[in-house]
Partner chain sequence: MECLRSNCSDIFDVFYKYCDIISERNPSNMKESLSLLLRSIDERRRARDTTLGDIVRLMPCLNLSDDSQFNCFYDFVFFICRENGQKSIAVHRALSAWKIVLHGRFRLLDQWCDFVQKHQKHNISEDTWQQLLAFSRCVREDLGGYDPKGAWPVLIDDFVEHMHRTIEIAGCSENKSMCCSISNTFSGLNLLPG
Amino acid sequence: MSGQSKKKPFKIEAYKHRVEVDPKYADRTWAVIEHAINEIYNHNASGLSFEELYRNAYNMVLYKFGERQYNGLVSTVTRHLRDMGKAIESAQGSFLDELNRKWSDHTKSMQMIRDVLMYMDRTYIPTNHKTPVYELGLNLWRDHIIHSAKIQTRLVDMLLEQIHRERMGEVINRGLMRSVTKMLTELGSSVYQEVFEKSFLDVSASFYSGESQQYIEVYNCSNYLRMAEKRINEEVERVSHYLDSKTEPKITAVVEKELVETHMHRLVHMENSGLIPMLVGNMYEDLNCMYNLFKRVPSGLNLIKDVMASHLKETGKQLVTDPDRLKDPVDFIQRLLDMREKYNEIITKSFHNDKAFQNALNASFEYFININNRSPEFISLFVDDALRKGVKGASDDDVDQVLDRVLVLFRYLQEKDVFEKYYKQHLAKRLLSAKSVSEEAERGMILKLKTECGYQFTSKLEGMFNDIKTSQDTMLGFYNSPYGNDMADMPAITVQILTTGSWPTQNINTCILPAEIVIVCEKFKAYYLGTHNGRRLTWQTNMGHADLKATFGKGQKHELNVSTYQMCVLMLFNSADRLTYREIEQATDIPGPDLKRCLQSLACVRGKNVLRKEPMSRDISEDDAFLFNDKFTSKLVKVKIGTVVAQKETEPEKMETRQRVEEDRKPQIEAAIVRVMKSRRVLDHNSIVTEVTNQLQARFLPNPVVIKKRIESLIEREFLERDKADRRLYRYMA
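For the form predicted alone, what structure does this chain take on its own?
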């Protein structure tokens, strides 16, 4: 009902009456409890009635004598602890054993006392903010036993002595040590730290400092590292057996500082056994040990990384600048590959494939591989060697693995466009001479380069493959045409039609072909120009090859596989027995350097010397004379006579290639400048240089001077203009 008032809650109050207590009740009751405590400490608790004791302790609190009972407990326990302290101090046998026994007695006694005084523990102590009974016992033990000057000093000395003995190889009672240190931790982490841990760490630092000074003088790096690793493991094990777990990072930090950090520079640079001898000797386990130890100390890994990088740069620099190594480009690149594989394996096995070390490896290789400006050419030559037919009997999978490895070196190049220039030349030679290991391998390499360099580069390479296929179809058409039908008594010819622009630029070296070859060439030219309007053919005789049938003394016949230049020279001997160098040069019009290499391969290579040279020597001079070698013999019917080629470019060829590269870079730099300015509209000179460099560094590092010249060229052609107010700024002209 809304009009009624709310009912009050029902409450029953305790019946109050005055309880009269005997004035001597507290004294009599406490005397009983005190006697019981004494009996407990004296190991005579079996005759006590704990039920009666609990009731007495309960009544003491109930009748407001809790404070009397609590203070009496403190006094009684303190008295017993003083007696215990005297017994511990006067212990004749093992001090630690006696201390541990007394501690065990005390804790058992306090547990029984706590049970008797349970009601006080639950009511009086929380209400009056007193220390609980068992905890009170621990505090009294701490104050009267552990903090006793004589006991504490002796306790710490004994513990440290036991640890020292164990470090020196003796067997100690680990169970006792565990009990004593556990006692300290139970008294509070601050007690353990102040009484024992601080001294333990100080003494340990002193011990390992002395030991490290001793061993660093007599051990080599490997043995010292093993010793340090063993000591750290021992300390970790020691903590797990009888020290507080929180001590582990502290003691290991001490050992690491004294054994590793203090001596890490000396260890790394130790003669005959430091980091560099380990790297040279592929000492994977020792390197792994050094890595794991140095990882524990500040700047430890940076030290290893920096020394390794410095060694790599120095070793690599010696390799790429060694004149003897530059004589063989394939061996040069193979050594670089072996070197990288060696250090990559070290980083993987010993340094846990640490990214920082991988970055140091890459930075070191990028540094020294670009010191030698012929590295792009040599890498291309190495790829050329790998992609030629019959290289060490390698399968397609083997070749693919080699290409993957060399592509890593390719990524380090700062002048990737120079590599591209050489790669096109070498690919052209492989395709025209049909010496590729397989079309699949060639296309696989192009796909890899496409991933690295982009479509712009590979489109021309793919055009080269298309020309080879188209040429095959053209030759079928030629031989099926009237021009090819009347060639029964003429030399057979195979022509490769190369699209200008797709193939690398070649200097057109004129050569006077034999008359019978000229007739066939003219027939093909007439056929091709008759079927393709508006085209022009230019013969590249320096890139062809031929098969000749030759008859030597005693009617011995061989089929000679030679270059077009060699064919021109050999066919002169159909009408002459002896020709001088000058006569051959005049009759063929082959350029001097090419002619000398050609004659050298025909007359100076053992087993391939179809000509004789007078006087006989390895080099060709303009005063030499040549004769047909009718005494030539070979076990093979087909004899392949390769041209003695300069595997590397000569200095003039190198300068010419460099000039072509520089010319090719100009439009790329200009295009980058225009892209930057088109998006930014107005920009200062330094910003243009920075942005253009960022755009082009994947292919090459443009020279700031060249960038400045290209900017001037663009200003002249009115793509850009200088700002009229501020001459340092450029403006894009739409």
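Rigid core here is just the name for the largest C-alpha set that superposes within 1.5 Å across the two forms. The structure presented is a predicted model; accordingly, all values stated were derived computationally and were not measured. Residue numbers count along the first chain shown, from 1. Compared with the form predicted together with its partner chain:
Superposition on the rigid core between the two forms places the CA atom of Cys598 2 Å or more away from its counterpart.
With the core held fixed, the Cα of Arg612 is displaced between the two forms by 2 Å or more. After superposing the rigid core, the C-alpha of Glu585 moves by 2 Å or more between the two forms.
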Second form
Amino acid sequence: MSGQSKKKPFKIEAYKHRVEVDPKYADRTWAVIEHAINEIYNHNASGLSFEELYRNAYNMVLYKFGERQYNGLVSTVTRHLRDMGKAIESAQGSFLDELNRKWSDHTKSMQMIRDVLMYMDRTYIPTNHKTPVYELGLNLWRDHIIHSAKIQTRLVDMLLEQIHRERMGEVINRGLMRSVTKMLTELGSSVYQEVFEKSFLDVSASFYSGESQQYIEVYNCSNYLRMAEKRINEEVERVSHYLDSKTEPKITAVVEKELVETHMHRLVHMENSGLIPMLVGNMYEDLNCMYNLFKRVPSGLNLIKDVMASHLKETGKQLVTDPDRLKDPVDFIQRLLDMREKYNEIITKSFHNDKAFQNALNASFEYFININNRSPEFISLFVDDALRKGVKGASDDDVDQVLDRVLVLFRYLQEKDVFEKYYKQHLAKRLLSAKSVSEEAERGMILKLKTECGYQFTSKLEGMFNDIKTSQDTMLGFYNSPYGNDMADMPAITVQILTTGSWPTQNINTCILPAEIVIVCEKFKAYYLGTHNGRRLTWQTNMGHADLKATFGKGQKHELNVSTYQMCVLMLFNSADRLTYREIEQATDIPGPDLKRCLQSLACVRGKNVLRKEPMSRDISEDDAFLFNDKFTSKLVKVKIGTVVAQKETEPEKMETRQRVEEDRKPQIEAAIVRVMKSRRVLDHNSIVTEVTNQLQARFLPNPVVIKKRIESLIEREFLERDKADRRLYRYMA
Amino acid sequence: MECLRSNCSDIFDVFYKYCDIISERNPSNMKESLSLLLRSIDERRRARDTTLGDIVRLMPCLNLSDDSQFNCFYDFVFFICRENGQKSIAVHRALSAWKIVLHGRFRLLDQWCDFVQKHQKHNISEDTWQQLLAFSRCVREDLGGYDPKGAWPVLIDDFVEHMHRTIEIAGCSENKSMCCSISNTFSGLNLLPG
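Beyond the form predicted alone, can we have the form predicted together with its partner chain?
Everything in the complex follows now, all chains and molecules, and the chain you saw is the first one.
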């Protein structure tokens, strides 16, 4: 035919001829193709010639029978699908199997048909905006099979039933499930979503809602959490095996909501197994499980965090306000440390070191540590204990570790200046009695405080160290000087020269020193004032100690390690065997309470009773008399006679320290106000309070009322004035 | 009679001098002139203290319904109540002066005086004195109009807190309440000299 048209392109007959042939040709050719389609659906494709069919289909399009061919295709395929639908509906065995088999038949057939109709696919379909052949096949399948009322409900029910069975622990044919869901996704994600996913999610929601209701009644928190975790993992696994991956976030959201979110409050507060028992019992794994699950739902972590924080505050508050605990400051701080350690561990191990949890932990500690206003004192006492005890085998590293830990608590303190006060007192005692574990450790601690709070905080503490150092040099100088040269038969003396101001202020209670000592003291004084002009020396007799050699009744010799006061008392017995309390008091001039304590430790402690008291009793009264106890025996050559010391501050002492701290704060607050006002010139009251608080909170938390009082005082002293127009504004007066 | 008039014109004289100095608005000069003025008053006062009487006499002669005039007068009262070059005035003096100048101007005057009498041990500073006038103008009888963040002097804060407490106690014991607080304020009055 093409030859003809080439030879005579202008000949009309040829055209006529073709038009004439048209109806017959189309019918005939379509019959061939339709037959082939039928054969393909009947699994009889082997006898067909692809080439011939392709040519026919090609010609159909070429001769403008594309529409005919397309419509024919639609009706033929539809017919086959109707048949298939019937077969599926009446499937005797497995419905899903049958559906799947038919599906694979259909797709295979459609592939072949598409190949045959390829020319139409390429030319006719795009120009006429029709659906491509294969896609058409899918659409027809969707419309006639999937959307058929009888099949769709059954299909969905079957799928859901299978899934339900699997959830109940049965093994199902996952391959089949996978093929069927794949079929649905191939028909378009909207088909998958509308036909299957929606009901899947609904059914899952009601399933898990029921299950969780049931479990929460019988399971404890830990088991429930594990169940929920398992369920979520199962769902994820299910999706990966035979559902569309886009379903994963949806189904997990459903499970999370039903299993976790709905019950989270109940879970957290579950008696005997909720969050608090887990925290108390250090159940790291359960806590981790809870964290991971609750992380999935909105405000889940906040719930854990809040409950943890309030539990912390509660237990912390109990701890710091328990009067029993206050008896032993070291134990008190140790408990706080242990508590922090414990929760730190939990946060690291179970809560992924979550910053929000760390912050909650810190906030809670800050809250309850500052409830007890003795915390600064106790922390200092704890450090004191650590730096003293170090001698007992603990290495520097250990001490350092303890100090690092205690520093964490220190950071929580709002009244760091109170701590400084106590630290100074305790450090003074350690330095003067040379009981410090090592200078290195002491300096280490100071360095830590310095990095924490700045130079100002520690300058006086460092001054104390320097005093001790210089004193050593001074003593060397003294013994090498003419003053100290001829002292062979006199008591040896060690003087520590303390700079006023650097050391905690002590009420000076001078006592009358024994004559032997006074001579040496005078010598030293002469030497010192000779080398340092214009200084003044005052003897702090309440802080020293002395070693005495004593010979007892049977000639046994002991070295007695005593305080300066005790030395003064004992030296009196060189010239007398029996002295009354009043005689001693008169001869030494030691303040009453101190004298009583020192006599008590000399006469009333078993094994160290170098004096004998008349009458025998535990307490010292002012009518007692004391005798030298020549029957004293001890296995040790060196006998250390301690003084009954009140380590913890007594109530009046505490009040005094508090008052001193308050006094010290006043100039600091005023300085801060002036600093702020100098830079701002004009500022309203509340801003001043905020800024001053900010400036000072590294050291302490100033009370707004105190700030206000300081402002009033500054107004009175004409550093500030109120603005004439707006009385809430303050103006800095240069 | 003669003496009285001379006194009266005297206080007039001082008041107008004071007003002149204040209105000059030259801080360094002002301070100096004020202290000079005060010293001269102090000298005259040495024989007999008539300050409070002077104030009473001065009041009817001034147009105190004018706020700015009253302000000036109020500050002036603090000024002449100062003694021996002190910057603040003694509590008893402040109380007497308040009773005279704020009479009928401050609804809580009695309660205030009673409170100050009982709780204030230190002298009254100029700031507290001045702020009380502002306070008296903005506060209502039920303590409304008081803003705890309003930068009031501590004494005023304490006063409000004290009042709240008395009201609370009064609220508890219902009927007795009013009598109680009123009788309290009056007993405060009786203690005052003059």
